[in-house]
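In the block that follows, a single chain appears as structure tokens, in the form predicted on its own.
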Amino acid sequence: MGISDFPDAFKGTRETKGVCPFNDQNDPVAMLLRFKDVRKAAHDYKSFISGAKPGRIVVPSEVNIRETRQIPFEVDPPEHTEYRALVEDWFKRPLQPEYEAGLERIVESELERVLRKGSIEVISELSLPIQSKALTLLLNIPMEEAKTWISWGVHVFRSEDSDLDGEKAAILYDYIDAEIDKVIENPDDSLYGVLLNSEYQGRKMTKEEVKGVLILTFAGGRDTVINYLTNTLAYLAEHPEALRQLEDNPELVNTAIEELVRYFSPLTHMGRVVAKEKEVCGHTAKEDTRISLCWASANRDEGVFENPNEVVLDRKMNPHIAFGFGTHKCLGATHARQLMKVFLRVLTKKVESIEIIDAQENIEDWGAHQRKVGFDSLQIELNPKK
């Protein structure tokens, strides 16, 4: 097996079972594998609600760690469809020309500036960077302000003794806290300034409902974003000839990445609290417990996709949910495709190959079943073209 391959941990559990329980804090979820079952629970936010407790849905439970509420992402409709309507336009920005011209500036300098290095661990050195760079376009901020992004490491919510660390979630939740102020004291063009200036329901948005935006902003992106960028080299170091593909047949671009995000599926899963007593896949899910909806899992079904445990760059038929699925599917789909749009096309026309010195795997435990998800570290050399 080789390093860029991401085995399908939960395939003998969907096929025989189509469900499978495990406890997250002692707080149960029974897990959702099938695509069909996914979907539809997705679907179905009356059934399976998302404006829980703050920070329940998450997988790992985060209610030990937040109080506020993130928005749109922790409320459903009609609130949800209210809320989302004052940000859509917002996050759809990224396919304006300017914007993608300006995340191809942040990765062609990335780029040059590792391969001057040669020898790079990817994930602190070029993933974290562009990825925290991209984001300023996203915020319409400076980019100076991705340092102090950058310093906090890929994770906002975790360190490396604990699934989730309170004290370093502190260090986002005062951070954006600081940001609004100034912002309230000096009116900008920002995300901030945007969503200060936004009415809800006839009322100006509350400051606690503007740190939720936030939260999911800074938050949502962040590690799933660093994973698709760190597995994607790792997969083209190990298939030269997809990144001659690639090269080849620019065009190829657009399904590729959906492909490559069908295949790595960044985000295992979320959650739902259950509203009401109701049968799952022939699993009683009972009222306030959880379910979870895990994508990762529902892209590798073999009854919707044929070869699922192979990266097919040109597959014609990719119903993927990597970005979730109904009322709340991800907001920044829009942002994370442009930037990937950008990096395959940059990477191609600048790296001539990729070899991987060493890589550490990024272990997900979900009870009964054992994830790949990424790489906690991954040095390889990138060598340039001539």
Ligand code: HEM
Second form
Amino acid sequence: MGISDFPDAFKGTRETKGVCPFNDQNDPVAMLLRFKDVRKAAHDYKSFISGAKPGRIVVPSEVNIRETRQIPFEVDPPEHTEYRALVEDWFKRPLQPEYEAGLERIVESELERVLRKGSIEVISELSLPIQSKALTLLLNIPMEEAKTWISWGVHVFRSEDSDLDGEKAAILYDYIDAEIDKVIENPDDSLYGVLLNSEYQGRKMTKEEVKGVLILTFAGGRDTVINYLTNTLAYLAEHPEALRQLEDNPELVNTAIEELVRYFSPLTHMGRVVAKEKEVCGHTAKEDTRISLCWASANRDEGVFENPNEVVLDRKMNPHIAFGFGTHKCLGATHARQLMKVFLRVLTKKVESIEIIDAQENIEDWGAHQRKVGFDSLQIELNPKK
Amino acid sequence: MAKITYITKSGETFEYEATSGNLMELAVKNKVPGIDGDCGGVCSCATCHVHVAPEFYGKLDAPSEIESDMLEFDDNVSEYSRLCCQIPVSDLVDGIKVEVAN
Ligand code: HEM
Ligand code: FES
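Shown: the form predicted on its own; wanted: the form predicted together with the named molecule:
The next block holds the full complex; its first chain is the one shown before.
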């Protein structure tokens, strides 16, 4: 098996049972594994709610390390609709030509830097810097700020040996508090400034609400984007023909970015709390217990995808749900897609070949199932085009 | 060459002529409000949902199962709903009118 193969971890259980129980800190989760069930449950926000105790819909649960409600993620309609409308246009800015050009400058200079080195560890030396610098564009703040975030290292929200490290999480929460205070003193046109000026239900957004949006923007867009970039590099290292196809046929990028996000599904699943007892796929979801929507499993469902375990860069029909589905579908998807488009374009222009030197896989443990989601470290050699 | 008309939620009309591509690409290129085409046409986002004028609906190839399933969950669905990334530009659709659903 190649380094860039990401096996379908849930196949057996998806086909035989459809639901996988997982015990998380004595608040068990029934993971829904089939495409149709996941989409249906994601759509049914009245039965399966996000607006539970803050941290509870995340698996592993963050209720013990977080009090701030993430907005709009941990809110249900109708409140969700109003919050989301406040930020929707802001998160579409990545479609503007200036934004795309900004991403291109970031990716070009980061790639040039590592090409001079030759051999690199991808996550710390390339993916994290690109992700952090790109995020300054989304927040509309000076690029300098990325230095601070890069210095936190990859594991800001988790420590090496624990997914739930309150002290680590506090670094981010304290940082965001301080930034909000700065912008209150000196209003600007960053996401902080825009949110502080926004009105929700006819009143100004509170500091706590602004913090809730920003924690989500930092947390939701960090590991996901890092894995998307890193895994893609691993894939291209082992598929040099794909690198050339992408170069010769620039249109291919449009379907390739969707296929890569389907195959890697950087966010494995997300929970919901059951508002009212309901049957799903033979499982009785009891009131106030948790289910989860397993995007990663759904995206390998053979009933929907032909050859689900193959990367088909020109897959025409690809109704993947890697960015979620329905009410809470990913707000950062426009940014993530645009970044990957630019990344592939610049990479194929500058890089001749990529060799993998060493790889340590990052395997998530979901009880009966172990899922490879990315790498803890990936050492490669990059050979520039002449 | 096919002439295609989009009518937006606010009642504005946009008319274009095209020879290739699909109805989503044409709308996105011309920034027709309400058609975003987030997924680039792979049937994963439903941000290209339109209602096809009844006299044209039957002329089109029937939607695939994937498209129908996608529409099942979208807002403002009618019996004339289509994801317009799945409607190729061709002589068959010359003169077609579609209303943007969202
Ligand atoms: C490849 C990268 C990414 C993947 C795979 C991804 C995946 C997802 C998924 C599956 C959801 C749905 C969660 C649910 O239904 O509960 C979601 C929601 C969200 N994502 Fe992403 N995401 C990515 C990048 C980003 C980025 C870059 C940002 C912002 C910086 C972001 C911000 C958000 C926000 C704010 C939501 C919540 C939207 C709402 O509740 O209305 N994501 N993401
Ligand atoms: S453009 Fe995404 S479904 Fe049509």
